[in-house]
Amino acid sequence: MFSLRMRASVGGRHVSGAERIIPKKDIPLVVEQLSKRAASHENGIPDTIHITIEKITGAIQYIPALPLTSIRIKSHIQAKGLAVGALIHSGIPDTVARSALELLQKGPAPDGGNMRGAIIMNCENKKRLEPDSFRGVRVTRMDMSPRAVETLRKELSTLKLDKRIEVIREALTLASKVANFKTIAELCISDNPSNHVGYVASKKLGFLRMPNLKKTGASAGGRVFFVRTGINLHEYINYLEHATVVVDQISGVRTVSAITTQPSVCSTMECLLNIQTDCQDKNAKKKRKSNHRKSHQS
């Protein structure tokens, strides 16, 4: 297997980005795929486009994605609402949620633009820990399996969302990734102008997509992981930049309709947390049933 990784940027500004795990044979056309993107993306017509190719010498690490649902909100002030709330319910004090919101509608850059990765925030006191603040740190070597791509194309289908699909996969692969390993929670808003959709992920409430997030058009956007205090810094770069991690199995998409009034946020995540503990209790019985099923087969 092979790790595909394109980045694409103009005037030194990242502008594109894709992730790809893939085997030998698959390279020639992922390539093209990926070159064909980057050429034609909403944030600029990019003046380098590198792809780099690299064979994984090293174990590859399967896991579930986080559960998906998708809420339906038409305010962006109930969006940002939300946004607050769920961190909130993922460990995150209310300042520090706010703060990490407010950085990313602004431009979280030192010069006010957009990074090209992520911060890293001490959820308690909102210190940044990324070594360099333009930059951030950059989620790679990740994939999804194409089972798991089929499942979840068929599952967004279901909601009309299947338009969304390559949007949403590797915005589901990079937060499940994240997730795994450390991370209280993370905020995503992107910073392509005509999306206006971001997510709040956890273990605990799994991926939760937001429309209206950030005003149409607005171009700033980007990505908080939130940790917690004493974490080894240098061990969780390692992992975010290096561990080869493939998504292999959907843990369910839904979608719930979010309310107007203000008790709303506290009733939306009573129900995405009694999802989460059902979807939970679902792949726990299927994990027995496959462990019965291989149990009586040997």
Ligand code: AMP
The other form holds:
Amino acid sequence: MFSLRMRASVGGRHVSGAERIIPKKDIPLVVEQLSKRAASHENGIPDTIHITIEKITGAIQYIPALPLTSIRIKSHIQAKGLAVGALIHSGIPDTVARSALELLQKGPAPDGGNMRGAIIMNCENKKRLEPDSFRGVRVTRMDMSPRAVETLRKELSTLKLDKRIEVIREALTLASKVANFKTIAELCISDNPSNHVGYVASKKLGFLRMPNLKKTGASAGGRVFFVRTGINLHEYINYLEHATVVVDQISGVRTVSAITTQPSVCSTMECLLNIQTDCQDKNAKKKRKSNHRKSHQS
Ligand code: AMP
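Moving on from the form predicted alone, please list the structure of the form predicted together with adenosine monophosphate.
Full assembly next; the chain just shown is listed first.
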């Protein structure tokens, strides 16, 4: 198997990236797909496209995806409250969760710009641990197996989210790899101006995708990986950058609707508990209909 990584930049600024773990025979096709994608990215026309192809020599870890929940949420304030609630539920203290969210919203690099990689944050004292705070740590050498992609595509199409398959596939793969080793939780806000979606992921919570976590048009975004004091940072970064991980199983995909009556008070788990599952709604409707029928028959 081979690791194939693409990154595109303009004037030294990163505009897009993607990666795959593929058999040798697929290399020409995937090079074509990813170079087309690089050349047409909304972040700008690149002046440089790097494609790296490496034979994988070590072991490949196969892991299941985190269960995916996509929340229907309209209010930006409520989405922020929900993200904080989801982080608290995952074990991150309230003040740390809020600081991380603010950091991503104002631009997480020391000059207020975006980073190419992620922040590593001690969840007990907010301390940033990534060796280079301009660049951050980049998770690489990961992919989703073709069969898992197909399952994901089918499940997303029943939820009318299949147009977002590429972005969701890549985010879910990254989050599942990150959650698999010593990460208490992850917070992500896209840095694409036209993408206002973000997510919170953790082993405890799964992958919670939420629209409106960013104001549309804003370009600040990033990722925070929360870890505990005493983590072996060298081992952790080595896993993120070098362990080869393939997500080969989808663990469920669902949408839920957030109740929007109290948009500003989602500071804790209240908000998560206030969620109605759409399929629960449907089951409840079915039950009501059948009870209604029964009462008419009797
Ligand atoms: P995106 O989800 O591609 O919009 O990326 C949002 C932010 O996540 C970027 O601004 C980076 O800071 C960070 N990021 C993107 N890709 C990676 C990666 N492979 N590893 C770590 N952080 C990343």
